[in-house]
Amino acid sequence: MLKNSLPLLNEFRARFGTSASLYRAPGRVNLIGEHTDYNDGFVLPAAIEFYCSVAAAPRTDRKLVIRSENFNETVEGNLDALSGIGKNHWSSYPLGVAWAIEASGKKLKGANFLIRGDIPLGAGLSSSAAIEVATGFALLEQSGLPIDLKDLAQVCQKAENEFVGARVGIMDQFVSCHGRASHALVLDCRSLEYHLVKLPPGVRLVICNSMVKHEIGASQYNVRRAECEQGVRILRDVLPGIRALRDVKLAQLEEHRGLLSPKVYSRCHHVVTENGRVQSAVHAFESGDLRGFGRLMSDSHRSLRDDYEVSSEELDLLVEIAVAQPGVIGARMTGGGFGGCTINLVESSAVAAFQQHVAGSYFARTGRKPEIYVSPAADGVQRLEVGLGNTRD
């Protein structure tokens, strides 16, 4: 947010000694289309009003140097020979951007980079496709080179499966880069078409932090990849034109169940009936069936639950919690699961009392203190002219 715009770059000056242009990029929250992304399906997320915020200016040399505000620490990397520094590290995101550019042919200048990020980290709302895309978006700037959104996103997520280690989908990258304010954006992630849908006024998106942190490039998110990919390698011997779950209809699952183990089968379920269920979410929206869409949510969470087991006590809690509560339009988990949060949709006049109510009832069933944040969905990634306004680029 601006106000907080000026200290970054005064802190920059203070570091680096010249002045800097300012990017951010948006975390984002998944309103349903789960583990579907990575499967060639349907998503349908917004991003939010939590930020990745790079202060960046360019070196003479090939050289990166980045400062991240939040871990308190400075990593430097050679365009001409980038390497990881350490599993989970916060610089192989950036560093791994960098590679993923140079990889597509485009030769990027030097820069110092400053990082201050507000999206909760663990949280599932996407914190490392923000700073992928905002310092991707500073370093071919900054480098004089052409933007173009969906090259950026896809790049973004390259750096994520093949440098970082972690097989996610184009869904968290994209929706950074394509956002916008009042909208949710329904995405195949196939072809990469999109369009916005129009959040319904009155509706307040509300997120629910667990307070249990999960990490995507653990093995379990990678696991279930691997069991869907198997499940399509399998149905392939009877479903010759498929090339992924996308492709597989319900009726079609169901008659060569006996072919695929219980767990995959059950993996393949969840996904072949979320992709039905985001396009059945985008006409109730479409068609002001708000309590029809609330009623795809839940069915979303059981279907995480129970066919893809990605959720989590606390997080189911949360979910069983919040449907109790009046103006609760529907409720989910939200983002890869393992620990993270929940996206509640609540009719505006109930904000405040859901607030209260759920965070009581969690900490006096669990002993945690959830933290609860009210956004509304938010624009992709820019440049920021301080003292301006905002201009996307």
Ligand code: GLA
The other form holds:
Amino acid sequence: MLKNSLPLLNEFRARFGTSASLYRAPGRVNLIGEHTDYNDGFVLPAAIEFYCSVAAAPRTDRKLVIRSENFNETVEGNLDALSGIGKNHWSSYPLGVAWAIEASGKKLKGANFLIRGDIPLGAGLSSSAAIEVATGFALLEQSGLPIDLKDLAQVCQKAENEFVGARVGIMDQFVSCHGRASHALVLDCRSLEYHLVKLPPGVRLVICNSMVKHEIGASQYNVRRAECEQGVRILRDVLPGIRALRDVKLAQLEEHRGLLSPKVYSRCHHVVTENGRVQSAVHAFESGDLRGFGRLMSDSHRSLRDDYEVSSEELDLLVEIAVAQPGVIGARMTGGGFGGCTINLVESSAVAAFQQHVAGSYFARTGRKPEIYVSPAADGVQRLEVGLGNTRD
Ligand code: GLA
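And the form predicted together with the named molecule, for comparison with the form predicted on its own?
Everything in the complex follows now, all chains and molecules, and the chain you saw is the first one.
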């Protein structure tokens, strides 16, 4: 990464005429715990070695000048007039983060940004969270403000919820802030307490990109959230203490099933059982029970396919092909769904054959070439220290 970072700083100097500091934030995969974060539940994601990198330098005025290399476009904003909801444009993420930080009562300085990302866009690997976290971290540091990573994750979520208009949970921003090399992260999305779980040696994270992004994804995400909220509202009549599906036990859900429409019951069933699976998966990981972990991944995929209805034919096929390969511990869709990627835990010695066979079979059945990425678990957001003369004047 450092090798690639010098050209970004050189490019920054050529464009803005000054030196800059360099920041980066990672994308993520989620091992298990899908659509549980906005139900106050549990998740087990890991940051990956795909990043959004930002070269940044302060300005003397209150302007933000943001250049995206990926989109070959420059956008300007004014910190005194940041507003707008639902702007479907890459710049709404950094501008939204600036808006959310200022809304929290902090005073930012203007800045010049040059942004470059290598996280596949629209693939469910959290390129949005990475650009939010990288630019948020850079904005705070360039303004001389203290950085609390929990606050940063929350402010980035607020930007996405209220400025961009996507009602996402906290998982992606949190792991982009707190990820750790060689570890997955168990997060309680209600208390934001977390701990790191070391990934077993000899196992690799292999991500298969179906190369299909279903357009209905964004709107259906909000529909699923609304269905979960409806379930809570109805169940609250008979379970007065509950605040979210996190508080509902499976036996309680079964007892009161008759109150819910079949669809709302299925959505609640996924969330309640998925929370249980995360707890079991953490236990399986910590006790070295990889087979048990793999079974939970399969159960999670089935639940997302049948109860939550967020999988797709292509994701189902990728999982079906994957689990038939030697050395595969588990496979499931990862992220919001409706396309995007699967996550596969694969024994290191089997990775090369896995890549070849999965790519070949998927192509034979769909005519699409999947992209397959093998990534170690990565560290969260950071400022990169680069060679003398490259960071600061
Ligand atoms: C997207 C959202 C997350 C989470 C997942 C599903 O990635 O950004 O907050 O809800 O979907 O688990």
